[in-house]
Structure formats: C-alpha cells, structure tokens
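So this first bit is one chain, no partners, the form predicted on its own, shown in structure tokens.
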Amino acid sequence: MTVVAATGNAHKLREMREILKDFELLSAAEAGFSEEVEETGTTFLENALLKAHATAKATGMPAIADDSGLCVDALGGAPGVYSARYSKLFGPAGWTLGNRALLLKNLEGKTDRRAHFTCAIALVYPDGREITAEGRTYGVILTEERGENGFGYDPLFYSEELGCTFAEASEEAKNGVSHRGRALAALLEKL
C-alpha cells in the first residue's frame, strides 16, 4: 500500500519508513503537498487526526501522521503538545534557550525527574476512515545531554530499558522500544 506521511520532519520520516517497511511510504513534499497544518488539538492524537486528514483530502491518498512529544511528571507534564515548540511559548527570550535548554532550567531543583514521550498515530483514508494508535516509552531525564544519535529531546532522555540515552542508542534499538515504534506496531496490528 503507498502511503503519504503527513510530516516534514526528516527524522520522523525515517523512522516512519524504518518501521513500516512493507508500506511504499512517500513524503507529503513527494506526493505534492506542502501545506502546513496548524496543530490546534489539544491532544497528541487530535493533531495527528488533524495532519491525517488534511493530507489525505489534498492527496487523494491514504495519509499517516503522528503527534509525538515528551511529558515530563515533575512539570504537571509538560511540555506535551508543545513539545516541537516547547521555548517558543516563553516569547523572545525563550527562543535562544533552544528546548532542552529551557527543559533543563524548568527541572533545577526537581528531584523527581520521571517522563514519558507519547506518540499518536492516524491513518486516514480519502473517504475519512480512520485508523489510530497510541505508544509511549517511559524514562528520566538528565542533567546533561548525553550521546549524538536522535533528534529533539533524545539526548536528555534516558530510556531505563535501553540503559541509555536515546542519543547514545542505535536507531534499531530505539525504535524497539520507542513511543513512535510502539505506536506504528500497534497501528500494524489492527491493520
């Protein structure tokens, strides 16, 4: 089956394409669509709905997207749906600190340093079917980052099962145990 991935991150795409291989897995840039979908949900799987559907609509194709993010127990779980954009909610000043720059200094003084990232994924067909799933790895996060593998929050996450970093993993030990990994093995199930 050939299968738009509503996404513009590279990283994603390809874990997306590492994890689905028997899928012909074409970027929403390859299938001819470069709108940006404004993620307006107030949940991971609304803004994956939100993106499935839209590409799916414009393509005329079936769409997958995902709506990923780390929620971190010590900050009442954020940054969650702002993940991506976590710096960029604080103005300004925010922008310079970088993500995990500002993730670090919201956790001074946090002994309790517990998280989770949380992936959604849909897949939407051109008549507005759907199909969803969820995963999610639990972890710590650091003090300092560690490794130069991953993308995003992946330095700072500690992954108890790997015994390491996300960063510090190779790519097919962290999709086996991913939030992203998990969720698109749960979508292949009820597929």
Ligand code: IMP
The other form holds:
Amino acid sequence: MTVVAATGNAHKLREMREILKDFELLSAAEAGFSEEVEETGTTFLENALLKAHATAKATGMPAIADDSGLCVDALGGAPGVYSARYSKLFGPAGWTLGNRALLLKNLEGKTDRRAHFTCAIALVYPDGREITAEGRTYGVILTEERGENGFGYDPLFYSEELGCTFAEASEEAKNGVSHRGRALAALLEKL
Ligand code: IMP
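Now show the form predicted in complex with this ligand, given that the preceding structure was the form predicted on its own.
All chains and molecules follow, beginning with the one already shown.
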C-alpha cells in the first residue's frame, strides 16, 4: 500500500519508513501536497487527525500523520502540544533562548525532573476512515545537554530504558523505545 506521510521532518519520515517497512511511504512533497496544515487541536490526537485528513483529501491517497511532544510533570504537562512552538509563547525573551534553553530555565530549582514524550499517529483513508494509535516513552530532563544525535529536546531527555539521552543513542536504539516507534508499532498491530 502506498501511503503519504504528512510530515516535512526528515527524521520523522526516516523513523516511519524504518518501522512501516511493508508500506511505500511518500513524503507529502512527493505526493504533490506542500500546504502547511495548522495544528489548531488541543490534543496530540486531534492534531494528527487534522493533518492526516487534510493530506488524504488533497492527495486522494491514504495519509499518515503524527503529532508529538514533550510533557514535563513539574510544568503541568507543558510544553505538550506546544513543544515545537514553546519558546514562541514567551515573546522575544523566549525566541532568543530557544526551546531547550527555555525549558531548562523554567525547570531551574525544580527537583522533580520527570517527563515523557507522547506521540499520536493517525492513518486516514480517502473515504475518511481513521485508524489511530498512541505511544509514550519515559525519562527525566537533565540540567545540561548531552549528545549530538536526534532533534528537538533529545539532548535533554535522559531515557531510563536506554541509560543515556536520546541524543546519545543511535537512531536504531532510540526507535526501539521512542514514543513514535511505539505508536507506529501499535498502529501496525491494528492494521
Ligand atoms: P510536531 O512536529 O508538531 O509533532 O512537534 C513535535 C515537537 O516536539 C518537535 O518539534 C520537538 O520539539 C518535540 N519532539 C517530538 N518528538 C521528539 C523526539 O523524538 N525528540 C525530541 N523532540 C521531539
């Protein structure tokens, strides 16, 4: 089955291709869809569904979309669905810091460093049928960055299962325990 992946993020596309090996995964650009779908939902699942529906409708092909983010216990689950835009919520002071430095600043003096990544995945067929799944991975936020791999909050996220940060892990090791890996595996099982 050929499926359009509604993401412009090369890391995510690679992770998806790695796990959904039996599918031919086209990027949205390859399928001729380059519109940015606004993430107006208040949950990861709502946003994944928004993106998958828009892409399936525009391309006439089944579309898969994910929405993911980091939820920090001591910050009441923030940045959550705003993970990609976190620093933008804090005006110019936030923009100059960037997401990771802002997270560290907001956690200064906090001893509870527990956090998890969540990923919601939606596969939507052109007739509107939906299959959804979710995955999580748990860890703690370090007080400084470690490692060069991955993207986003990876250098700050120490995975208890891996015994290192996601940015210190190989792509394969990260995929084995990651929120996205788990959500994709759960989706595959449903299929
Ligand atoms: P999305 O592209 O709307 O799903 O935004 C997800 C945001 O959450 C990204 O821009 C990252 O900041 C963060 N994020 C999601 N998954 C990961 C991950 O695997 N590692 C690091 N950061 C992640």
